[in-house]
Every structure is written in structure tokens, then in C-alpha cells.
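In C-alpha cells, one chain follows: the form predicted alone.
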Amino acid sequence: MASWELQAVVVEHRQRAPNQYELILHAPPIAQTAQPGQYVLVRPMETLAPLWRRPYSILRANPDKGVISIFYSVQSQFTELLSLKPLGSQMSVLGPLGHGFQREQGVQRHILVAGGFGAPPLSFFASRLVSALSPDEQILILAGARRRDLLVGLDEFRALGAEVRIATEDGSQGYAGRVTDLLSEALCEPLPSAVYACGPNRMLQMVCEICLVGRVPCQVSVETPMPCGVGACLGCAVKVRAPNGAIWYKRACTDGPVFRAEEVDWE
């Protein structure tokens, strides 16, 4: 698939929550091309430092406006650079990159699980979803954080019309725990589902051992460093299992960052 570098102008910048912010930026080539599940590599600031590009999820992609946005948390001098941009400026970006979301054909409910930041391309999966699901198809978002605070995109997936149950570890908002558990007993309602996950990748192989004993097709986005987005450097390297059992490895860049529940090794 194509991928195009740019100098993406910053047409839109709001703050979602404290500390987190939603960036959109005017870049046509990705805006018509992007997939959910795709990301994109930025740099805030043409200079030295930082020196390497940071990869983020798109949140949403306008193909008729030509404008992508992501989301970001400030964490650190990077997130830093990036909420101090400024209307008209313009930065670096790279993408779109890596292999998204696939819809599973022949269930009735798409299982959206969102641990914390691991939202956005969720979001953006489940705006192309919505408006492909048959009569008798239906999507449940789990969305799941420590916290309240660190819940993200549940006005996103509220607009869509979707089911949406939350669970956080501390209590303050839904279910008091996982949200690996309401996954667990989402899967007992008889319905042929699919599951389709982001966030931690705790999270991610709880996720991928449930699916698997239950024979539920499940796609996840795993979370790794990807500095160059091309597979060159391999930091990117994830452990994956063949059907005969052999061991190898693929590049989570070019190769994922979404895979099947079965192809990766957490071990």
C-alpha cells in the first residue's frame, strides 16, 4: 500500500481531557488512502532532537476534507512539542503505514475491546464498520482504563450508536475490575462474535488466551516502538507462532501492527 511523506498543516488542535489532546492535520494522500488500524509516523519539529519519529494511531480520517487526526497524551518533551503546535503550522508526517483491522465476516456482533489509549483506531474501525454491518449485524465496545480519566473515545463510540459497557480497575466509572472480563462474559451470550482489540499488551494477551479457547476470531494492535515505520530497523520485532508450530518473528511495522490472535507468541 502506498504511504506518502508530507508537511501536514495543523488545521485543528483541542484538548480532550487534561493532558490529552486530539491533533488534526490537512494531508490529503493519507486522509483518502488511511484504513483503520493504520498509523502514522510524526515529527513536530525539524530539528535534531527529537531524532526519531514517533508512530500513532489515526483516530479519524476525512478523505473529502483531506484531514487525519490523531490522538495523543502529554508524557513527555515529544507530546510536549506536539501541544505546543500552533494553528498553520506545519510537521513532518509519515504514513499511512502497517496493516489494519479486517472485518470478520459471517458473525453477528463485532467485539470492540479498548484498553485506555489503545482507542483511537478502534474509533476509526468502528466508524467504517457501522455503516457495513447487515441487518442482523451489531457492534459492543469494551472499553476499559485504571481510571476514569484515562477513558478514551467514549463519546466517539456513543455517536455511532453502538453498545458501549466500561469497566475500570478502580471502580470509578462501570464495572469494578478488567475489562478482559467483560469480554469473558460478553462471549457467553450466544451470539457468533468477533473481537477486535487495542492497548496494553498485558491486556492484549488476556484478550488473545480468551478468543483462543473460545474459538472467537480476534484481531489485536499490538504496542511496540516502531522508530522507522519501514521495517529497516527491526525494534519493531514481534514473536509470532506458524500453524506447524515454528517460531519466528515479523516486523510489527510493515507486517501488523495488527494480527491474528493465533499468530502471536506473548512467551
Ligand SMILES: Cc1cc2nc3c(=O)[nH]c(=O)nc-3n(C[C@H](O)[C@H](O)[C@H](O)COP(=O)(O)OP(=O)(O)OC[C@H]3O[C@@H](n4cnc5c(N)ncnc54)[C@H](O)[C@@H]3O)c2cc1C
Second form
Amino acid sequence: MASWELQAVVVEHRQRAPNQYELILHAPPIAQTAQPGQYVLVRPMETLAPLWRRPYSILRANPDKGVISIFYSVQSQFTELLSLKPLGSQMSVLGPLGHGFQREQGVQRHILVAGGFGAPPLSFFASRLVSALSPDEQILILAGARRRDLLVGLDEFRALGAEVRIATEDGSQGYAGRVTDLLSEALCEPLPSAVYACGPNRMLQMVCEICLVGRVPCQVSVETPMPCGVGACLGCAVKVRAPNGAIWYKRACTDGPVFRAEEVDWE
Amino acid sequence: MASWELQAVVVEHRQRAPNQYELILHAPPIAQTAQPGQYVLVRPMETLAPLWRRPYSILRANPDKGVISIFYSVQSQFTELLSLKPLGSQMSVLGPLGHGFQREQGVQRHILVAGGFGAPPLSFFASRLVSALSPDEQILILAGARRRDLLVGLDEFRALGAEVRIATEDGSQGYAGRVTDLLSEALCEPLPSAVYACGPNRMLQMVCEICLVGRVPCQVSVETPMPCGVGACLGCAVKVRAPNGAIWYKRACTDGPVFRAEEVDWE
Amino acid sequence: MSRPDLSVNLGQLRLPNPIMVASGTFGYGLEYERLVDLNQLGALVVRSLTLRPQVGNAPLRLAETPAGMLNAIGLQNEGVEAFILETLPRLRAYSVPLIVSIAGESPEEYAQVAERLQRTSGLAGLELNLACPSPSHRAFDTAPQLTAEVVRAVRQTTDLPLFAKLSANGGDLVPIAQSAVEAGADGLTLIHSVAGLAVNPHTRRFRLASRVGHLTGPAIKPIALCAVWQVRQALPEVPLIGVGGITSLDDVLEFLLVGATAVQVGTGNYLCATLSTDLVGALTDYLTQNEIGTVRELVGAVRDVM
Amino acid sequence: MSRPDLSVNLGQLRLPNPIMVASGTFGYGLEYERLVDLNQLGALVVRSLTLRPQVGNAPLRLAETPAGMLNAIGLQNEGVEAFILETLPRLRAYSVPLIVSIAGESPEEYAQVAERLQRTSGLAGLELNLACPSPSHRAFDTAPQLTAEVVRAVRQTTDLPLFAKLSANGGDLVPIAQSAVEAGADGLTLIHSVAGLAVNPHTRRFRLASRVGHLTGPAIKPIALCAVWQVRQALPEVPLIGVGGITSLDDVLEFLLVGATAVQVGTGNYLCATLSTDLVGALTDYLTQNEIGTVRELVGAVRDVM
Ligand SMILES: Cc1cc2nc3c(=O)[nH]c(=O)nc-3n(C[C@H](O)[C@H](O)[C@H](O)COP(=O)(O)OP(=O)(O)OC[C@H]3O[C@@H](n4cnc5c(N)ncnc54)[C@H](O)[C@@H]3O)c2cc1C
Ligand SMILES: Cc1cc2nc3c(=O)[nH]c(=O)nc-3n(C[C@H](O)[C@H](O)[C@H](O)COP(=O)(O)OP(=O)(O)OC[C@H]3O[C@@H](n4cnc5c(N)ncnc54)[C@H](O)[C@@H]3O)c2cc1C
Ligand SMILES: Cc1cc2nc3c(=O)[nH]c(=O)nc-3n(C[C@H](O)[C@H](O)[C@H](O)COP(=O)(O)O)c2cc1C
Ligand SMILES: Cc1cc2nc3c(=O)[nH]c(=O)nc-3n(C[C@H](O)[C@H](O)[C@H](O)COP(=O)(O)O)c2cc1C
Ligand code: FES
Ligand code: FES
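Next up, the form predicted together with the named molecule. The previous block was the form predicted alone.
The complete assembly is shown below, putting the previous chain first.
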């Protein structure tokens, strides 16, 4: 798949919730080819610390307008710098990168499990799914976070008309507990389902375990550092296991970030 | 002299000319004690590259409002970060630091020689001089830069009612040539004068030579890197020569940045 | 003014320009082929190859540090045989000078890989990765006689231009550099990296599975410049390739001025995928604007402050 | 929960907390006395003193590098005699443990300074700056026997707690550390700095009059952590003081976790004048919040990734 290294222009930058920002970038070739689950590497400024570009999932891509958007929260210096980018400024962007979510065939329910900032790629995926959904298919969103204010992207999910179930660990919104509890519950409902998940790695590990036990097709988008994004540095290694038990390392940046549940060896 | 390490709040941040910015900071103790020629060390963000805080001359200090202002241009990453500081944000400031300009006694004309971004401390100095000027004293400003758009602080100087003479190396405004030519010319006029200069070190060296030859009292504010600002690191060494010819190193940050012309050994 | 001459000679090896990409940071080059015009590079150094395929270290393999990064990839590579059969044919589509980096656990292993490469065509040179890939491995760049053993063993198997790549962990680099040259290296690549370590204070665990890793990136640039300059003082005739922390034209100039004839871009590739070829353009512009006829004028041209 | 215990022991020397300021970066301490409550520090290490006053190197003495800096101050100091007569009396007004750093051109010079300091009162310990102050000087931390000579000479003149401070330029630090301890050092300060160099590409001149300088700051933190950890593995009983690139509580924790009993803040003082005492506060809060009774629990407590 092709990607582009370009200077993207900030065409919109807005706060969507306390410490949740959407950044819209003019980057036509990326907008035209981006697929759900793919990401971009961005570098807001030329400072050398923080050094690496960071990966951000593509939240939306509008091929006509030539824009993509990403969704982030300020966590540390990198995202602080990102948040200061003014309208009209430029930043270096490489993308679209990686292999995204693939629609599973022959299922009636697509369950999207979003943990915190796992929501953006699933939101993009849901929007593309919706437009291709057959009458007997439905989408179920399970969104979880530690606290209510850390929930991400609910507006987008709701706008799609999908059912959304919410879990917060502190009970401040929806079910009080883990989003993986909602998943187990949902999988008890007798509908052939497929699961697509993005969130913290330990959540993904639980999602994988639940789906493997239930023999539910499952794809997860993993998080690792990704300095190069193109498969060159071999730093983003993900341990995988072949059916015959052989072990080696795949690259999260290009072989993933989306992997099939049965591939990943979480140890 | 006392200084303070504090978190100052940005209360105003405005562009004054293409690539010239004034930043007004709420920093009451600094505002109350700042003297012309003193400076502050600022750190716009917590990023580790660029690493050092940079020194900025205090352009104005308003003890009543508790604010100081600095004047800068975007030259590199540090000043780019500085320029992004939004209203209401905080930044670490240490100051006021160093020994500033001292009014020379028994002269009729105070000649202030400003090269480019040498203007801010002289502007502050002029404003304090004006209010203490005796009827037979006058202030003459000589402002120079390479090009017209690199001239700094002319508005402030003119607002004081002082005479301002301008030199640009490319002749785009005022005299076509160096500001030191204006100085030589001014010193030919038969008025007991004192000179106060700030600007690039090679300009200062010429100013010193002119004044030493003409036996005109002269103070210059030198530029060196100043990581600590308090005399601890000994990195800002300025070579000085005692009347007896002995050579050693003074600290620009605390012994200066303003030195007497006869002290500095420019080699 | 006419177009400046960017070509440089590393001993017998002539490069169209002095900007190379550093081993291991650019994969086999093919990972970047759609983003970077490989033919514009001075040379392409592929990741270090070993005699047999290596799965590499367990994650975590990377950590970010102030203006730098630690890596402990553990030489993950397909092995020299697969490289020759599967990867090299695709690389032959490009005209860029191709340098293959070799690693091994013994002088014999290095020599076997070199010998295998000697029997193929289309290579411009070999680079010997003499640094320690992980704490359990042996480093060959920490003592003159170890370095010499590897270089000598390889030299006997090949007449390809041979560059010994050293880290700066072995104390005074000069005797090590000297012994590499005496053992037959045509030039030296300085520096590989510096040993470093990082801890995640929140989990209280090492950030790398291997604990110790290779520190690279802008943070080590002053160390790499110092190494190049010190070796240049001692061995003024030996072609040096400078590497460590290059992210800008200014960085390239710094390395040339202290005596590197060519440079390699490593970590910098991650700040901008096209950095290496962008630098070729920037260097060309710089020479043109400053009316410098050949880049070779800059090599070693640094002067004292006063 | 009760207030956590921040005190640490470096051999016989007990410090109220593990946060010291590093030699040469904090002057004589007095430069900061109006900004920093010196009595809150774990210890104050003054700039290195020599037998006779030193004017220091010509400018330029400093250069900024990515997340680091180079210095070549050349040991500018008033000499041990003036220090004792003029500066020490003012420092005695403070209760902070005072450590004097010593430098010299020969083991005898070190010993003479130590001997003079031994005859005064109010010192908590001595630190031996064994790094090379400039290219023309000799470094005593590049070979075990050189290190041992200095430490032994000093040990014979004083019973003050003695710390040998080493840079990481001498290759494998372990044998050097070992010889310092065998020669009588009570502990080790790791690391002084790393040799580095920078060029101004616009003027094509070295950025330092001395050409080579000392690289310090966050850039070298991974190198310093690696040094502390490697020496700790080899010499688990020897008290180590970690230094290099500390600018945050996380950095302090990293050094403690790899085995430093105390740490020094150097370049970090320039990012915030009150950094060192701010860190004492931050460390106290951290211990309280995590219900850690004593900071000593953290020393060497790093674990593997898995
Ligand atoms: C494929 C992929 C897609 C991604 N998509 C998105 C996205 O769409 N939106 C998004 O916001 N991010 C996304 N990320 C993550 C993103 O790349 C950054 O890692 C994130 O923005 C944090 O950036 P930072 O540099 O500011 O924080 P960093 O400096 O990288 O810090 C990383 C984290 O460590 C945390 N940390 C610090 N102290 C502690 C402590 N005491 N305990 C525990 N943790 C601590 C920091 O708070 C921070 O959360 C994605 C990552 C990948 C791999
Ligand atoms: C006491 C004192 C007071 C000061 N007061 C002020 C003040 O009031 N206002 C102000 O703006 N500055 C002032 N300065 C200077 C200020 O501290 C910074 O040095 C300045 O803002 C540049 O910051 P920077 O980090 O962005 O540039 P840096 O990264 O420090 O770069 C320094 C300079 O090198 C230049 N440079 C880069 N490439 C080239 C080249 N090819 N040829 C020549 N030069 C090149 C950069 O453009 C820049 O001008 C003062 C300095 C001192 C010592
Ligand atoms: C991810 C990564 C992998 C590397 N792999 C190798 C390698 O296989 N062989 C080698 O000789 N050097 C390897 N290096 C070292 C680089 O070639 C280079 O010497 C080093 O990164 C310093 O240059 P830089 O600061 O520009 O990155 C690797 C560096 C990185 C960052
Ligand atoms: C300006 C400056 C001066 C220094 N002078 C000395 C010195 O006199 N003696 C000494 O042992 N170390 C000296 N050092 C080294 C520091 O004590 C410390 O080891 C080093 O800076 C690494 O720590 P840091 O990264 O926190 O700065 C100096 C460092 C700097 C930056
Ligand atoms: S990020 Fe470099 S190989 Fe995946
Ligand atoms: S800036 Fe540190 S002594 Fe002057």
C-alpha cells in the first residue's frame, strides 16, 4: 500500500471535550486512500525532544475535501506541542500506514470494542461499515474507560445510529466495570458475531481470550512505539505464534496494527 | 540583588511587526525590582531540546501591575516555542538578573546605541532616564540594523520624545551604513556625552573602540550563552583586563551583562 | 555557477554523494522504496546480516530518551542466504551503491558471511558491525586485537571495499581504529551507538527486555563528532564515515568539517522518511549558494574558535 | 501514614535525603543562596578546587547540544586556600552536608588539596574529580592504575568520606571502579560526563575554544544509568551516587532503581534554579503517596520487563 510523506496544513483544531482534541489536516493523498484502522505518524514541530513521531489512528477521511482528522488527548510533552499547533500551520505527516480492520464475512453482528483512545479507528471503521451493511447485519459498540470523562467518540458512534453500550470502571457512566464484561455478556446473545477491538494492550489481551474461547472471529489493533511506521526498524515487534507453535516477531506498524486474535502471543 | 524563580502567567502576547513579538508576563516581584539592562531567563515549555533557558532583556516593568515585558523575534526552535505560548499559560522565569546600565554623571548627552535586538534594554533605560533628566541633559538614540524590517523598538524611543537617528546597512531606512558611523559622527558634536550600547558583540567592540579613543564614558551590554544566570556555571566568561594588564574572566550573567568599555578585552 | 560536485571517494569506492543511510535503520531499503528515491542516495547500507536467520530479541525493543532512543533489536534478519536469494535481486533494480553490513558471533562467522557475499554480484562494499548486539553477545570493538581478528578474517575472503563500524564504548577509539586499518579495513564508520539503559519508573522495570541497549539519535551527535575528529587527527589518510544524530544539513556539515568523507543517516529517517534524500538536495543547494565546487573541500576544514 | 524516611547512608556518611547538587554546576552554593534553601539539600558539592587558583579556559566555554550541553570551563576556581579563608566561612552558616570536589594534575596535587581540607572543619566529605578538564590535561579515570594512584594518595591524607567521580570515557567502567574502591574510595560518583564536540557550521569553527568538551544533561542520562547499573552489578556493596541528566522526579527514580543510593543534579539546575529542592519535595510526596517507608527500598529495585 502506498503512503506519503508530506507537510499537512492544519485546517481545523478544536477541543471536543475536556482534554479531547480533534485535529483536521489537509493531506489529500492520505485522505484519498486511508482505510479504517490505518494511522499516520505526525511531528508537530522540529524540536528533537520528544524525538519520535507518534502514531495516531485516522478518525475520519474525507477524500473529496482532501482532509483527515485525528483525535487525541494531551498526555505529555508531545501532545502538548500538538495541541499548540495553530490553524494554517504545517506539520510533517507520514501515512496512511499499516493494515486496518477487515470486515468479517458471514456474521450478523459486528461488535466494536473501544477502550479509551481506542475509539477513533473503530469510529472510522463503523462509519464505513454502516454504509455497506446488509439489512440483517447490525453494529454494536462497546465503549469503556476508567472514568466518564475519559470516554471518547460517543457522539460519532451514536450519530451512526449504532447501539452503544458503555462501561466505566468507576461507574460514573453506564455499567460499572470493564468493557470486557460487556463483551462477554454480548457474546452470550445468540447472534453470529465478529469482534474488532482497540484500546490498551491488556484490554486487547482479555478480548482475545474471550473471543478465542468463544470461537468468535476477532481483530485487535495493538499499541507499540512505532518510530518508522514502514517496517524498517523492527522495533515494534509483536510476538506471534503459528498454528504449529513456532514463534517469531511481526511488525505492528506494517503487519498490523490490526492482528487476528489467534496470531498474537501475549505471554 | 535579589531574584526570583517563578511561574509567570502570559497576560498579553502580541505581534508588533513582522516577526517581532512582545510578551507581557505577570511576575510581580520581578516587576517591582527590575532595573534597565537586567534580564530574565525564560523557559516556555518543559521540552528538553532546546535545553537552555534563554536570556531576554526586560523591555518594560510596571511595578503597579506586577508585569514585565520582553521583546523578541522568532529565530529558531526556542523562539518558535515561545511564540506559541497562549494567553493565560504559565512559564518558568528567573529574574531580574545581572547588572544593568548606570546613568553616567556630569554629561549633557546620553547616547544610546541599539543594534537590532539590542533595543529593548536601552528602551527601558531611556524611559527611566527621561523621567530623571535635568533640563540641560538630552537623550540621543542611534538605532541600527541590517535592513529596515530588522529595526526594533523605534516607536518606544520616539514616544519618549528623544531624538532618534537610524542607520540600515542596506540603506532601506535612514543613513545607509553602520550605526557606529552615526556614533562617530555624533561624538564630533561638541557636547559632553556618555554612550550606552547593546547589540551584536562585533558592534559593541567598535563602539568600545570609538569611545576609548574619544575618551567618552561607555557601557556595553554583551551577549553570551547564559545557562544559569546567577554566576554559578562560569560558562558566560568575558575576558577582562585590569589597568595593570592582568587578564581574567568575568561572568556576563552577574558581573554584566553591562560592562564598562575599558574593562572588556575583545582581542 | 556550474553544478557542484558531490561525489566522494572512500578509498577505492566512489559514491555519487556523501549521504548514506545507516545499517539497520532503513531495513533493506525496500521498505522505503515507495517513499524515497533510493537512487538518489550516496549509498544504501542494509541491516546487518548474519550467517543464519535471527528472530531477534523479545519486546520491548525500543525506548525513547531525551533527543535519542535506545534499541535492542537483537539482529533480527533473514540470514545471508535468504538475503542473496530473495532480497538482493529486488535491490539490483536500483543503481544506488549497495553496502551490506555483517554481524556475527566470531571472526569465522563474519568471514563466512563475507565469503558468501563475495560470490555474488552488485555489491559496492561491506560494513562490519563490530558492536555488541545485546548483553549476552560479544562486542568486537572494545579492544584492538578483537577488532583486528574480525577484520583480518573478513579481509582474507573478499576484495570488496571494507568498512569497520565501531561504537564508542571501548574507551580510546584511536588504537581500535588503528588496528582495524592495519588488519585491512579500507575505512571506518564512526560511531555505531553508545551503551545506554532506561527504566520505567512507574512499573519499576527496565524499558528494554535486554536491559542495556544502543543509544542513538541527536543526543549522541557530540560524541560521534568527537570520535570522528579524534580518529581523523590520528589517522588523517583513512576514509571516515560519520554517523550519529544527523537530522539536518547543519549536522551533515558538522561531520564533514571534523573529517568525515561521508555520513550516514539513522534515527533521523524516523523524523522524516525522506530526510536522507532531502539532505542530498540541501547539500547541493548549500554548495551552490556558497560557491563551493566540491563537497570534498569541506572535509576536515574545521578551524579553531580564534 | 507517617512521614517517609528520606535519609540515606553513603558508607559512613549519612545524608538527610538523596538529592545533592553536582560539582561545578552550582558554584560554591552561595550563588544560589537567595533562590534555593540550601539546607534542604541532601548535600552540596562545590566546584572542583585545585591547589592554586585557576583562571580557566578562554571563551567559548559552552555549547548547547540536543538535550544536552558541552562545557569546557577549565577548572576556573579560586584555589583551595582562598576557598578555606573566604568561601568556607560563609558556607558554615548552613547545615547542609558539604562535599568538596578536588581536581589536580598529579596524584600529589590531589593529595595536597585533600591534606589542606583535612585540616579544616565543617566538611562532610571529598569528591575526586578524575575526569580530564581539557584536552591538554591528563584524565585519571581512563585506566585502573591511574585512578588508584590518585585515590591512594588522597586516602593517605584524610579520613573524610571519599568519593571517586568517574566519567564514562574509559571503556569498561567496572575495573576502574574496582580499583578506586580498592585504593580506598568509600563510594563512587557516576558519571562525570562524556567527551563531546560541536562545530558551528556557519563559521566552520569549533564551538568550544578547547575543541573537545564535557557532554552533560538529559542526553547522557541513558549512559549514566547504564554506568550505575553495570557498576552496581559488579560491586553491589559500594555506595553509588548517580549523576547525569536529571531534570525530574522520574529521572531520580530511575537512578535509584538501577542502584544509586543518592543522586546529583547538574545541568538541571539551569532549567529551574530550585529544581534540586523541588525534587526533594517531589520525592517525599512520591514516597508518601506510594506508602514507601524509606527511600532506601527503591535502591536497586529495578526488575526485568517480563
Ligand atoms: C497505531 C496507534 C494508534 C494510535 N492512535 C491514537 C489516537 O487516535 N489518539 C490518541 O490519543 N493516541 C493514539 N495513540 C497513542 C499515541 O501515539 C501516543 O502514544 C499518545 O498520544 C501519548 O502521547 P504523549 O507523547 O503525549 O505521551 P508519552 O510521553 O508518550 O507518554 C505515554 C504515556 O505514558 C503515560 N504515563 C506517564 N506517567 C505515567 C504513570 N505514572 N503511570 C502510567 N502511565 C504514565 C503518559 O501519561 C502517557 O499516557 C496510538 C498509538 C498507536 C500505536
Ligand atoms: C543579556 C541578553 C539579553 C537578550 N535580550 C534579548 C531580547 O531582548 N530580545 C531578543 O530577541 N533576544 C535577546 N537575547 C538573545 C536571546 O537570548 C536568544 O539568543 C535569541 O532569542 C535567539 O533564540 P533562538 O533560540 O530562537 O535561536 P538560537 O537557536 O539560539 O540561534 C541563535 C542564532 O543563531 C542564528 N543562526 C542560525 N543559522 C545561522 C546562520 N546561517 N548564520 C548566522 N546565524 C545563524 C539563529 O538564527 C539565531 O539568530 C538576549 C541575549 C542576552 C545574552
Ligand atoms: C533501530 C535501529 C537498528 C539498528 N540496527 C543496526 C544494525 O543492524 N547494524 C548496525 O551496524 N547498526 C545498526 N544500528 C545503528 C545505526 O546504523 C547507527 O549507527 C546509529 O543509529 C547511530 O546513528 P543515528 O544517531 O543517526 O541513528 C541501528 C540503529 C537503530 C536505531
Ligand atoms: C558547567 C559545568 C561545570 C562543571 N564543573 C565540574 C567540576 O568542576 N567538577 C566536577 O567534578 N564536575 C563538573 N561538572 C560535571 C557535573 O558535576 C556533572 O557530573 C555533569 O554535569 C553530569 O550531570 P548533569 O547531566 O546533571 O549535568 C560540570 C558540569 C557543568 C555542566
Ligand atoms: S515501527 Fe519500525 S518496524 Fe515497525
Ligand atoms: S551563566 Fe552561569 S555563570 Fe554566567
